[in-house]
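Single chain ahead, by itself, as C-alpha cells, in the form predicted on its own.
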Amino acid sequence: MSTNPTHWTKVDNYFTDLLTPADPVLTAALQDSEAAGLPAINVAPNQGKLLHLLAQLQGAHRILEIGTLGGYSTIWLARALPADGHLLTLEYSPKHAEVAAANLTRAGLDKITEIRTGPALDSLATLHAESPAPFDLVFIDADKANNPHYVEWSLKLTRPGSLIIVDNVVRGGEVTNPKSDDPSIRGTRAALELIASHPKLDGTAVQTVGTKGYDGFALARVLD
C-alpha cells in the first residue's frame, strides 16, 4: 500500500474524473469562494458526491448542515432533496454566508435552502425553540471544539433513523492523543466518545486519504 500523498491525489483525481464529471455550477462555487478569500477547506468532489448519495439513500426531505463556508457541500446535499425538501445551513461568518447565498442562487437551490448566520450554538438553540419537524440528515463541518455540542443538538433535532455525519475527525492522526490540549482534537474526541457511549446512537468512523490529505469522518444513526 502506498503512503505517498502524490499517489493518493492521483487516485482521487481518477475517481473524480470518472465518477463526478465536471459541473459548471460546482466549479463556479469553488472559484467564487476562492475569489472572495474563503479558505480552501471545502470537501473534495468525490466526498461531495458521497454526501449526495448518503442523502439520497437516507430518503432525506429535511437536512441540517452546521458549517456552510461557500456552499459547496450545501449544493451537493440540496441536490439530493425532492422538490418539496428543505435544507437549513448554519454559518458563523456573514461574508461566507453571502458567498454561499450567491452560489446557491446560481445553482437554482435558493428556494429549498436557508442560511442562518451567527454562532451555530445560538442558532441551534433558537431552532430547537421553534420546534421544527425533525431533520433526516445532519452534516457537521464547523469549528471542531464544539463537535460534541453539535452532536447533542443534532440528537434533539432528529428522529429515529436519522443520520449524523461529522467531518474531519482524524486531525492528522492526533485524534488518538488523549493528552492533547488542542481544542479541535479534544472536541473531536469528545464527539466520538459521545457517539460510542450514547444509547441513542450507533456509529463508526473511517479514515480517508486523497486530495484533501489525510482525514476521515464519522457516521452515526439515531436509534429508537
Given for the second form:
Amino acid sequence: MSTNPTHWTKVDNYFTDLLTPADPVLTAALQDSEAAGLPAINVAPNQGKLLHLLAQLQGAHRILEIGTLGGYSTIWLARALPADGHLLTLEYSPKHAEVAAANLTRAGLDKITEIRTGPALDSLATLHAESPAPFDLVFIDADKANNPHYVEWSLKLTRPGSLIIVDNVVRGGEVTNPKSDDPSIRGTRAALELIASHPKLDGTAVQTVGTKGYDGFALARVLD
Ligand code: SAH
Ligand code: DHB
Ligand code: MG
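What does the same protein look like in the form predicted in complex with S-adenosyl-L-homocysteine (SAH), given that the last one was the form predicted on its own?
Zooming out: every chain and molecule, the one shown earlier first.
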C-alpha cells in the first residue's frame, strides 16, 4: 500500500498501457487541446474507459455531458453509443467548443454529437423547454459551484434507471470541510447532500488516485 503519488502514477501507467492501449484519435485530441492552450483537466484514460464501460452497461442511447473542454471524455462516452445514439455536451467557452468540435469530427463522432456553447445553466433551461427524450446517462464535469443545480437539472432530463456521474468530488480531501468558503467545495458538498437526501436518487462516491492526482467521483441512479 502506498500514499506516494509516484506510485499512483506508476500503477496508472501500468493499467493504462495494458487496458487502454494507444489510440491515435484520443492522443491527437489531447495534443490539439494542449496546443490550443486548454488546461489538462480531462479525465485520465482509465477513467475515460470507465465512463465508456458505464455508458455501455447502461445501454445508453442518449448521453448528456456538462463540461466539454476539448472533448476527450466526450469521445470516450460517444464511442459507447449505438449508430443512432446521441450525445449532447455543454460548454461555456467558445474556444474549448471549437477545439472539441474538431476533435469529435476527427473521431468520426460529429454526426452523433452536438456541442452547445454558453453557460450550462442557460443551455439546460433551453434544453428542458424543448422537452427532449430522457437522457440515459449524465456526466457532470463543469464549474463545481453549480453542481447541485446540475444534479437538479439532470433529474428533470432523465428517467428512472438513468445514471448521473459527478466528477471531482474529492479535490484533495477538502470536500470534508463543512466550513470551506471555496464555491467549488460548497457546490460539490451540496451535490453530494442532494444525492444523499433526494427520494429519487440512490448514490455513492468513490475516491480515486492516479495520473490526475487524488480526487473522486459520485454515481447516482435515478429511482422511480
Ligand atoms: N469533461 C472534460 C473536462 C471538462 S473541464 C474531460 O474530462 O475531458 C470543465 C469544463 O467546463 C471546461 O471546459 C470549462 O470551460 C467548462 N465550464 C466551466 N463553467 C461552465 C459553465 N458555467 N457552463 C458550461 N461549461 C462550463
Ligand atoms: C479541474 C476540473 C476538472 O473537471 C478536473 O477533472 C480536474 C480539475 C479544475 O478545475 O481544476
Ligand atoms: Mg473533471
